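The chain below stands alone and is given in structure tokens; this is the form predicted on its own.
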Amino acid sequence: MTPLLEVGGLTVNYGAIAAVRSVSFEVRSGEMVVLLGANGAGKTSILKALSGLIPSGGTARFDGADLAGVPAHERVARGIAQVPEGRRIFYNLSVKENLLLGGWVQASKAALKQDLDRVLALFPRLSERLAQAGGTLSGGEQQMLAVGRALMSRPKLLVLDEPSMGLSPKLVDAIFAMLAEFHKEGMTLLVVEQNAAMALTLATRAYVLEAGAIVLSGPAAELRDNPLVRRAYLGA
């Protein structure tokens, strides 16, 4: 089966600093893949580069075609869309208008209201706060706000970087229960999360970067036994 996304020799440099070291991997549709390893391994840089939020090098290629050259906006026209580390909503915008803005691509108001109700149904407590401004939203609240931003450009690929980080135990919780549903529902999947325990136990397969190169990969069970990330990312 071709991968929804394919990745080839992907480098991106900061200056003199190598970020990411020609690293290649593949994404195939209804997975969900994990990104492991820890701070400045460079998971966000290859996130941003896969966006065209940053320059890069090496290949991608994303439903069959070539990703060169094409810029952010088009990409989430495309169907890459994604939630990035710390929310980034627009905080003086309310809670509606930064799920309006999420569903620009949509042909039609007819289309746009469908998912404006989709993603209300899935996260009831932003209907609750649609004419609230997003900065006055809880972490949690902003998590949800950021995902259905993100959904309501109809996604094939959800990235999601650091989906749980600064969220209480039981927020986490809750956010690993809605990926799993999503991946149940057959959402395709690219997450870089701190908590390797939980993503591995949901994931289908999972690349562990160090120092911008990728150094294991394999089902996401194979690597939960495996004793070097066990050692590194689990505590055991």
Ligand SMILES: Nc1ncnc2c1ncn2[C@@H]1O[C@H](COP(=O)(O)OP(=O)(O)OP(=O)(O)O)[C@@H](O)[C@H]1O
The other form holds:
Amino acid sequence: MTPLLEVGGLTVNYGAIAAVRSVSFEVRSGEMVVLLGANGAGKTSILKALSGLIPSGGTARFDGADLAGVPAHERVARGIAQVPEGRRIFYNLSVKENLLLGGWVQASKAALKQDLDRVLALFPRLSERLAQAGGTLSGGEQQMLAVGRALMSRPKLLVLDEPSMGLSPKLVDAIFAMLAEFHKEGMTLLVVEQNAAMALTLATRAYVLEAGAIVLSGPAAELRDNPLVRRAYLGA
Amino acid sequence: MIYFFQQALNAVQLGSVYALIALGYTMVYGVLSMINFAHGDFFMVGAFLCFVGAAVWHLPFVPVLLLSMGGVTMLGVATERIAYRPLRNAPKVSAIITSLGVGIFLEHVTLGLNPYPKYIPPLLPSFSFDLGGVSVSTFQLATIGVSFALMFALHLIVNKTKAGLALRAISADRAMVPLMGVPVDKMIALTFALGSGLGGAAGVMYGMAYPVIDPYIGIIVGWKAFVSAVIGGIGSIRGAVLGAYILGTVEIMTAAFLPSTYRDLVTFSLLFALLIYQPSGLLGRVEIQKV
Ligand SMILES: Nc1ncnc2c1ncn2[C@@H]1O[C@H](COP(=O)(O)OP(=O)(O)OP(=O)(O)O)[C@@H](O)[C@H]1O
Ligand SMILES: [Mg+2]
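Please supply the coordinates for the form predicted in complex with this ligand, as a counterpart to the form predicted on its own shown previously.
After this comes the whole thing, all chains and molecules, with the earlier chain placed first.
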């Protein structure tokens, strides 16, 4: 079976800075794939390129179709939803409006309503705060809203950029438990994380990124025992 | 006292014209953080289309209004597409200079076609009602009524529709809006369409009040509307309307109770004083640091 997402020779340059140098990876249907890497390794750049937010070189195929030249908003319609780094909640919109905007690509009002109910059932805290401005939510609530907002487009691939960033250990556990649950239900996930221990426990496979290039890859369980990973990311 | 109320009515009329134009400045600023200095000239083109509709084609009020609004809407959308979109990621100052250039271009195309000032014949039967001593003309009634209706329509679009939701999101964090599946370019075109359409309507309202027009009317009226938007807090829709009525009132009342040559002096002193105490305008928000 061909992978859901197939990236080949991806490059991202910011002026003279080569942030991503010929990165290739794939995500198969039902997998949870993790991208690990230190600050500045190029993780966010890869995800932005994948969503079409920044120009990039190389090839990308998603769900059997080439992504070259496909604008960012069209990629959401094709099934790629991203929870961006720093959550990026629309602070001036209410919780409900943030969610509805996430469902922009939904064709029918009925489907939108159904998804709204589904997301609110998943995050009861949000349903208590529907009319509250997004900017007034706590960090943890904003992360839930960011995930809920991404789910509203019914993605085939859910992409998350450091979902645990800035959260208390308890909330980190909760977020990962939720991602594990999504994975168990059959959702396909691509997750960027610095929290390597947690991510490698849950993921199917992982890629390790250094200075814009992939230096290691393999099943998550194998990488967990890799001495290099243990030294660099697991503090062992 | 009657004199005061008469002047208050004039203030609402002038404020309505400023408000319609100020909305165009504030909406474009809200979604693009760019000041479209050609917007005053969009308004001027609206007044000339009003002239064409009324004096050349002898159309009645409503078709003339639709002609000006439709024509300027197309002008605004085309300007964005041709002149501003290619500069979307260029330094801000490039887009601002371009908008000044577009404005001068429009003034001189209009001048080429109309070397002499034009007179707009009355668009409505001209008579006045007596309202407790205050005389209300059909022109004033039409200006205030149409302006309120258009502003209410804009309010509904921005706050109650899916497109309005996207516009508000763009004003908060444009870079993230594509991740919601929203075609941002289309939404920016919509912003120009709405703002320009209102500017076109303002051209008709202005033409009814001051029927002799030339290609340079957009400069000073445009500046005043821009000042209105800044007073209210540029980027804020309610602020633009509030600022416009404040400015209209200050101008009319200054002229009514002081020598009329003091008008612009008082207006701009007010602007300076306000900005010292409230740099982001009355309803403007302090720039939020983007993460
Ligand atoms: N807009 C930009 N302009 C110039 N350089 C940039 C830009 N964005 C990122 N970079 C550079 O590209 C490199 C990769 O950045 P990126 O944000 O992709 O890293 P990251 O792996 O996500 O890091 P972190 O873990 O800190 O989020 C860094 O050296 C960064 O300074
Ligand atoms: Mg990052």
